[in-house]
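Next up: just one chain, as structure tokens, the form predicted on its own.
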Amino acid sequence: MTVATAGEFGLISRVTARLGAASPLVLLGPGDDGAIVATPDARVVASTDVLVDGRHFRRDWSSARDVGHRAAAANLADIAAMGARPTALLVALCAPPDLQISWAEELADGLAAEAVKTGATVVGGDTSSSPTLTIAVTALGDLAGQEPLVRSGARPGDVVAVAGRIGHAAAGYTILSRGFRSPKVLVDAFRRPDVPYHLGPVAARMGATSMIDVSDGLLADLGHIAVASGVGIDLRRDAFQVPEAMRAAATALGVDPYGWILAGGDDHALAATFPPDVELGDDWLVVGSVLAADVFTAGEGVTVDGRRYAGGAPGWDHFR
């Protein structure tokens, strides 16, 4: 059965059917005009990310289930990476008349276990005839009294640490561009990131001062909050451990591992700062230091040893 057989309300109700019990700060969920969402804080953090069929996700490397993890760990690490936590999502999913409804129940399916991990729900939605598979979802988060980790809040001084899995994704990526399915660990972690959400809001309560997700690229991304915070970071290359997956994947395909580490996205990992002074365990590890704007010019990027990154882009941009 296609979506066009289902018809757009039939569409919707098999959907809706798949996404779970509501969270408790769910007071209505979908089948009206709008859901409600409880704000226990008053002050809501909201992000929205869009996927492309062919551009961020293909359907012959991905199951359905495996794009709607994706589309779900995209907007939920974002909440995280303010320091809050998650509470609902919201999804627009534009699809071809011919495409076949149980991959839209498996997408709902992906969408919901992952949005479950960290205690959000679907609420609600739209749905839309399109020549190009579409999904968009919007994340709602609640920051339990603290205030929100921006990237403008590096100070010199500060460390740079990392918390989840850092360049597996972007090899699994390049993996299967080769044509390739193995290793499968690497494969796997393109097809669903494995994202440390709960680390976001105990972050900001261990003093974080700035914190982002990494979905284009570590380099790239810290350059965000560098920028931001007017501030240098420089990396060392020795900090970060090159799996032994990905380094024979590497070798095979004779590309430098620390390409995916440095400059690959879709983990979504969370790369913050701290004050020298926090005890940080082992949840995260540092790879780096804050400098002062006449140490480093500020704005210009993010250096490796002291060094500009000369290993290509520092990241993905979706009009270069």
Second form
Protein chains: 2
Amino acid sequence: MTVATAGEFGLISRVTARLGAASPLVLLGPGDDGAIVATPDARVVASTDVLVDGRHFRRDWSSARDVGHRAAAANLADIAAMGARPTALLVALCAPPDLQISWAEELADGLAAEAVKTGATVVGGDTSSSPTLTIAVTALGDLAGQEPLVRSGARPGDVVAVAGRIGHAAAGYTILSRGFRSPKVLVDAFRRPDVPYHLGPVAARMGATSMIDVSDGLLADLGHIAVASGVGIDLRRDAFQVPEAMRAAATALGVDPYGWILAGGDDHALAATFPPDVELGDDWLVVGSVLAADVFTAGEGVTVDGRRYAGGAPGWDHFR
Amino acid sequence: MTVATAGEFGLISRVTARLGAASPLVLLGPGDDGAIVATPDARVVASTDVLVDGRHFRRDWSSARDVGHRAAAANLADIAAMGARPTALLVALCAPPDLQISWAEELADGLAAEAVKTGATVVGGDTSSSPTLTIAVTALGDLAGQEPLVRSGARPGDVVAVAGRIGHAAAGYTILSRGFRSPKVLVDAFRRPDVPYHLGPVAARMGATSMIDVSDGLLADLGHIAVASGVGIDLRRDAFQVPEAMRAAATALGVDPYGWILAGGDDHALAATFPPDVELGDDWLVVGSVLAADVFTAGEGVTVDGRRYAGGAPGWDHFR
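Could you switch over to the form predicted together with another copy of the chain, since the one displayed so far is the form predicted on its own?
Everything in the complex follows now, all chains and molecules, and the chain you saw is the first one.
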């Protein structure tokens, strides 16, 4: 059955039925003019990300459930990167009339399954017909009394650390775009990010000075921190371990795996800066350091081993 | 200059520059992983609506600024219809690469100008390239201690009242779709809704029992209240004054103006039910009454003068 056959209200009721039990913070879920979510902190963190068919995903590369996981993760990671705990998602689905209703249902399954990892629930949304399958998600979150971790707090002398996978999604993307389907661990990483959401609030409590989620690429995203904080950042290339599957894929495809690690996006790892005396433990990999702007002369915000990175575009521009 | 020439970050900086001063409730605006908005009530109301080019607007019928006003209004009205005050908007813009950057800037102008009417601010968003120009907006709002006005509270004996324009946008749509451009008051009503936002929280304080914004059509939207509340609703056709411009346009086009009034959407008027003893004042027009389900035998949720309405489709289905 297509979404056109089901109609707008048929689609909404079928999708809503897949969303699972609401968290206790959801005071009013789907079905009214607006949802109501408790905000115990008396502040709400909100972020929006949109995924467009053929641009952020391909239906022959990713299942509907994968796309749901990715659409949710892209937004939930933004909330975590503020040091907050996600509470709710709102989803606008624009679907071609001939889209199978099962695709929309499985998308909802993926959205709900990813949200529940963080304690969040899909609380509302909208649907429309469109020639272009498009999923716009808004995530809400609660700071639980913590100050938010913004991009502008990095200070010279801080260490730069990452938590979560880096370069895996970009490797998976390259593999799929060359017509291959393995190594599965990398292709699956492109299909579904594995985001250490809980480490966002943990980093805030540990005293992190700035944080961002790696959506455009590590160099590009740390560049946002460098600019916002008025500092330079230098990464150490050999701080990154290239996993065996990634090394093998890079060799087979004739590419430099550090391109994936340093410039590849879509893993939604967390990248943060910490004062040098913070005990980071096993969840964080120290990959570089923050330098004062006046001793940082590379002019690009972020260098690798003291030099401007020459391995390709530093990140993804959604219009180029 | 096109959005592709400006690039993603050029587009974001140009659009962000148009958003105006943030309200005191905006603790962190655009430019980080998430925005932060104060929620003094410790609950946030959230709603998402999406507008698709060729489906909800046409660029030859509406200016970019008009589309911004409409996109904001559709969402802000949902917040008002919950009895809440809008505080913030998040906007996802999917744009064809050849879209003029001025169009995106003027869209931002319209969004900001409509938001400021309610005290809300655009606090964040996302952009992507897409073959289909699409604007997904999420609105947030604060209940200021009021209980939310949901759809399920209407009780037999309540009166049904509306605030704001009814049928104007539908008339304007019909006029434009027949190739005409006047009467201007109706065409402009389609281009930019005129929503009595402040009456949402006022209705809550006055003791309204349910409320909805009229986006799909009065019969369809009151039908949602009837179903959610387990009641019937009967409207009185002659409660509605047909404005002179609407009567003239209907005569010229050979249509029944009550079709616009009863079944036309997109005005985002507020429709509410009130206990019969509430003094409604001049802002509200009493148009009908709530009946117990067991004396309401029409089987359709909403009748007009005791009969099922036969004047056309009762509302808009975005997939049909």
